[in-house]
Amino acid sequence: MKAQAIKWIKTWEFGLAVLLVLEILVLGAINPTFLNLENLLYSTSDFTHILLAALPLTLIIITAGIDISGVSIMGLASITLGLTWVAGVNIFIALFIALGVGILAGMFNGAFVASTDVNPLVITLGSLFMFAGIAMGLPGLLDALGFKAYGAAGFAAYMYEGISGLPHNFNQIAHGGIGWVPYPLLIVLIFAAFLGIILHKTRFGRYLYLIGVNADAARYSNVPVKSTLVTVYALSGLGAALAGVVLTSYFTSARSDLGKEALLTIITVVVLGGADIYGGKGTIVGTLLAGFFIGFLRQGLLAMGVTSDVVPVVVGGLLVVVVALKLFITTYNQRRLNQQALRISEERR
């Protein structure tokens, strides 16, 4: 037990839990309400969107891969969900429409990533764009193809100024909660207990980390390759959508555009967390302790009054120094691995 507790104490995610303690506190000393748990409880309603797209992010950068696509499946999820909606559907059944589009899209990227040899970056940047696309020119094409909506304008009315008057009872996924628990966060919780129990208890999280070690070891080891990278897309698209889903309650209005500014957090989020982005390193646990720095961070330096446009800034900046601190710890244990190996050796002889 004692030699476990030392284990997790020399782990990244320690240090990620102690550095969120002490951020929490500094920004209770300068603003007390923030200490206050309910408001903090509540306040994670605002960058849950975040977390939902970052956590299965993780598991593809696991396999040495990345996905810059979600971000435009935010806002084709949220569109689809809107525009299925108003056609006559069941705001519920809207949302399972919508999670599908998104486990669509993410299959998409995996069927081509998992097919080619060309970097996973080049193909989502094209279907970020592409799904972009896709939302912003959806309610226009339903129109063409002759679908009827409410409202003498058709779908081509919500082309620009989204969709709101969404019924209320889905608006309360993000404004409702349990006691102080909000249901976003019980969303992410529960989400993020799913993913960590396929990346670190059954054979297909084995599979992921075999991948992004060695890609090519794995084929000769009979790992499925192809299926695992598209599921683990799947999953990643499930994630975007399910992100949409809840920031077109939070903001009681369905657009294409949705989500479309917080590609550079995820990112950050991610790689914060512990994901290696050379692959075979990462953890839930790590990615959703990085989202709560990330998310009360970029809250707290609002409330000091740093502006909307410094905040990305410090993001940026914070990414960059994660990655290059990563990269010391890394070269200081490889120099220090061969030192010792060379001092074995040496006595040997």
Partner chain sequence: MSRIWRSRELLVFLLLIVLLLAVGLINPNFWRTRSLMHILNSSLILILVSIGEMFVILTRGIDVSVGAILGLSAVILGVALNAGVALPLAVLLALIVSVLAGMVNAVGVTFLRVPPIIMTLGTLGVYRGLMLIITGGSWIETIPTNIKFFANWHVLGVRFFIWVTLVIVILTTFLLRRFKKARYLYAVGDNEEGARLMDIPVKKTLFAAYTLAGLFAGIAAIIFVAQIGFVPMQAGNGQELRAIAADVLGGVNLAGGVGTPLSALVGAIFLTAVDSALVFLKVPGYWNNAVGGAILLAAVYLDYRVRMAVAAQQRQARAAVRKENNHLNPSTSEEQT
Second form
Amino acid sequence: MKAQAIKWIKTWEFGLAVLLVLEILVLGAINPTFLNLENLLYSTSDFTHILLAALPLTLIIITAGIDISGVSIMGLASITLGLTWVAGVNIFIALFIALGVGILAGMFNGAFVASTDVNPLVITLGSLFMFAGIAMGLPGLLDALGFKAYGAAGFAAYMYEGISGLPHNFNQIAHGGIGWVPYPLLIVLIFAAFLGIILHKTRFGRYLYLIGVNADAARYSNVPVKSTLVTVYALSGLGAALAGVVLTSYFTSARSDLGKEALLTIITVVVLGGADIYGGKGTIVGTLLAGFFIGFLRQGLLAMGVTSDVVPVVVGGLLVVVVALKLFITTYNQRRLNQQALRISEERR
Amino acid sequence: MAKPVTPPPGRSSQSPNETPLVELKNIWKVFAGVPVLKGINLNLMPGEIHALLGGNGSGKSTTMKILSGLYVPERGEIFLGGEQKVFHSPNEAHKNGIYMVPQEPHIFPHLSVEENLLLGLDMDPRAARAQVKQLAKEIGFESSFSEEAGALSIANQQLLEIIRGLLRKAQILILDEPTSALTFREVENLFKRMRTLSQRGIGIFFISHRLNEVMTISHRISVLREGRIVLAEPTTEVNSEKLVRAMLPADAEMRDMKRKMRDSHDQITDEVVLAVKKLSSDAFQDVSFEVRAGEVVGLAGLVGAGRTEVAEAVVGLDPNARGDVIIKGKDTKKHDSRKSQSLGLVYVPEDRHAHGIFLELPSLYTMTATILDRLGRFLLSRKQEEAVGNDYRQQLSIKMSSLHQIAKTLSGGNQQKVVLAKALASKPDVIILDEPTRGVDASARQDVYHLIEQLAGQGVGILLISSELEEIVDLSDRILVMYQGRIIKETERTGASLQQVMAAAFGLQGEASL
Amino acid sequence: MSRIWRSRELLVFLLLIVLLLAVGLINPNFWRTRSLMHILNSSLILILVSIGEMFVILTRGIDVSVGAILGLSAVILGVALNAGVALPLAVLLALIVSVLAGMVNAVGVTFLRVPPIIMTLGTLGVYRGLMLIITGGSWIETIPTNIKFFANWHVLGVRFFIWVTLVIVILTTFLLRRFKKARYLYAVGDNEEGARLMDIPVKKTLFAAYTLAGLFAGIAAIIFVAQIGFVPMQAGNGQELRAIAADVLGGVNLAGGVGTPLSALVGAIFLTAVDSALVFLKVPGYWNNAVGGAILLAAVYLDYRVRMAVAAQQRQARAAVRKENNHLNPSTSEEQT
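Having displayed the form predicted on its own, please output the structure of the form predicted in complex with the partner chain.
Whole complex next, starting from this chain.
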């Protein structure tokens, strides 16, 4: 029992949880209003989109892949939602169409990754551009294809300033809540629970680890590698689209460039959460905790009077430091383990 | 019982009695918490060809990697001409006149042959170029210097590596299984070069698992087993029987036991569970054979003969294969390995680490990787999964602290058992075992033999691929021998002697000695 | 000779000609207004960044911070010039900053052994942030005319910066062919393990690659400031992605060891020509990203197919050799069953 507890304390996730609590306490000491639970919960709405994208990305990184196109899918989903609505479709149907577009975009990435040996970074780099470009060009394209926007002078009118005036109940998605729990946080928690079950309790989740640790052995073990990859990238597309929808509601405006700046933060969250860029390691809880940590960190920095320009410097620095630190710990542990084994086998002799 | 495969041939007559070129004393090395070298003592005389024998995982490659600066030992000393040294990098070893030609030559495939030779050399380029020409002539390297190195044959890539070593004024050359990918003629050519070098006073460590080659070329033989030197004698003092006995622990008893078991079972039925007809691909042609329920069919041949390629094609891992594979009467046109599994055929791959096991994950995850769809409906049932794991842990007597022990930290033998459990978990009717005892310790080896018996007894058809001919001869009901992509011999067990099989594996028919 | 015909650079160059001809056929005005010189002039920045990126890709790495380094250097140059620093000194300062920025990446990748994508993604954020901090987030609107002069300065009828870039391309091509230490870049990317075994200083080579990527982004920044005449906060944004696309298009192998400055040159001109053609064909500018992304994806996909085809060919050739070998060996021809 005690050994179990020690093992648990030694986990990365536990360390993160401690770090998160410390962070909240420190920020609270600087500014007591921070400790107000309602404030704290509602302030998460500033960064739920990061988590919505980072959570499924964790699954991809476990397969030793990566998807950097999510930030473009956010904008694509947002503009799809807005344009569909302007075309006269009910906003909630438009919402599902936007999510569908996100899934399709993810499947495109997944199919490309699964059917070639090209580095996923390069593939999603290409699609990062392509999706962002499509999101930008979509209004004009719809006009050119002869679709009719309702009320306005064509879809192109929304190209730069976005689509605002969305229905009130849609805007409630980001601004409403149940009691003290805002809807976006609820969406994050439900999505995290869903992904957590998928990752840790289903054979699909197991396949992700198997592929990430040894894709060849997975193939030799008859793991359906291709369909698993397509599915996991589709999930990432879904997460990014969800983030796009929540952001749209948060800003009460659908824009094609929403979420553009989030890439660095998203990847930092996943890596800080314990996922290994070389595959095979990572948990949903870790990413969730890391997401809150970085989200609050950003707010704390801003509250302390640091300008928002400094934030990417801190986040970028954090990313590098965390990875370097993890590498160091691994090497150190390995060396210690070897010394231990040496002692034991020499004694036995 | 195996007779000496070849008589020791005439060698250069020098008797090494000067001070050794190099001496290793009490070398220890640990990987991932597992000691792989346990106090190695070894030396090399000028002009000596010193053969290192031993199964995979016995520590011979690791020892040489320490000597060449790739690994730093946890304990032990290296004396070079009487002076103590530690090499932290290949560079340091090179500077001290030690050069290793790795099993897979480390060429730069997209650079020219000339650049492959000259890059990294601390020499005046013009002088180096002249020397390269000179050495190439002496060594008999005939390829164009402007060719891309990736286009060279393996034999020429090896010669390229040897020239690299000589350019670095190496006094000690290490050849790590240089012959495994060479044709017969290329091997002869290589040996000629080795003798020339030996006469020049260069010492050579020669790693091989082929007894006849070792007997042909070496002056002295050291046998390693499980990280220790278990035999070290001049080649004239040993015969292959003695070497085999040194490599296989508790040799006699084990063989007797196996013999007894094999004789006791005659449950081979007429049911053909696997039929392969005219199967061809890039690495092999026109391969046909059958495996019946309860039968162990041995597939022998040298590394590179095409055995693994046949196995992968049969199981459906080679999209370029043409021909028929019939599993339990069902023709599998364009099948993949998933379909094979569902029809009852599974494959235990040769390269455990690359294709078999998930090293960084709990061992249980490997054991159940092929049958996850049977464990629970939507959610994985931890209880069912652990039940399967415990079953095989017991059946195969796998030593692990828990089912969740990370596979990397298991010993080689237990890792192999975990991989076997993965294959068995799907309850196959035919199983292809590719080098199932490679890098496996003695007791685990016995367990594997046991398992093969047991499976055959249960009516499972087994295709056993192995480089260890003794294993094939002792365990198989029927033996196929492959040579350069073809099955050139098929024989019932009663008619097979080790020598015949060996001769066939080398492409020689009849009793001709090598 | 046959090697030249098989080269990717030539293929892309031919494609470029076809593209220009096609657009010219659709609208003959294209040839009059968008001469090759014009396209060349507007691709200088991308050419330089792509060559810098190429050094890193040759070693099998990747650097996604080169765009941010470009932006940072541009800001340094702009701020320095506006502060009255003499032009040569300001240029030197910008170059030093870019080299330092590259060195930071190099330290992370070689000494801390952080994966290149993580390291450069991290510094991408850091450099972009620094850029904002230095300027307070506002554009540098006015740049002294002394540097802008160079953008329009013609030497022998050709713009000065085209000469500069040309000289750099020729120089790097020459060095990469002849200079021993430059060949290490190829060796490390082709077979890192082998390079280490061959006494090649792998760490130093990697270090040089990332530093050079920084330096080339810095040179590009100088041309950027001179050509554009102001420094927007988006300076260099996405330039890393276009550089990678240009390299891959021109035949730089992402798996390391293959590529020349010529690849970067041809790839970058091709991408710029596409942009140019799109504008001319009245495709709105906001489609450039989509087209760029699609071209990158198409390029890597085609590259993959070609590699597979070549591999299949080699396999068959080897199988043929084996068969012949078989045939020559008398002991195997008499089969026994």
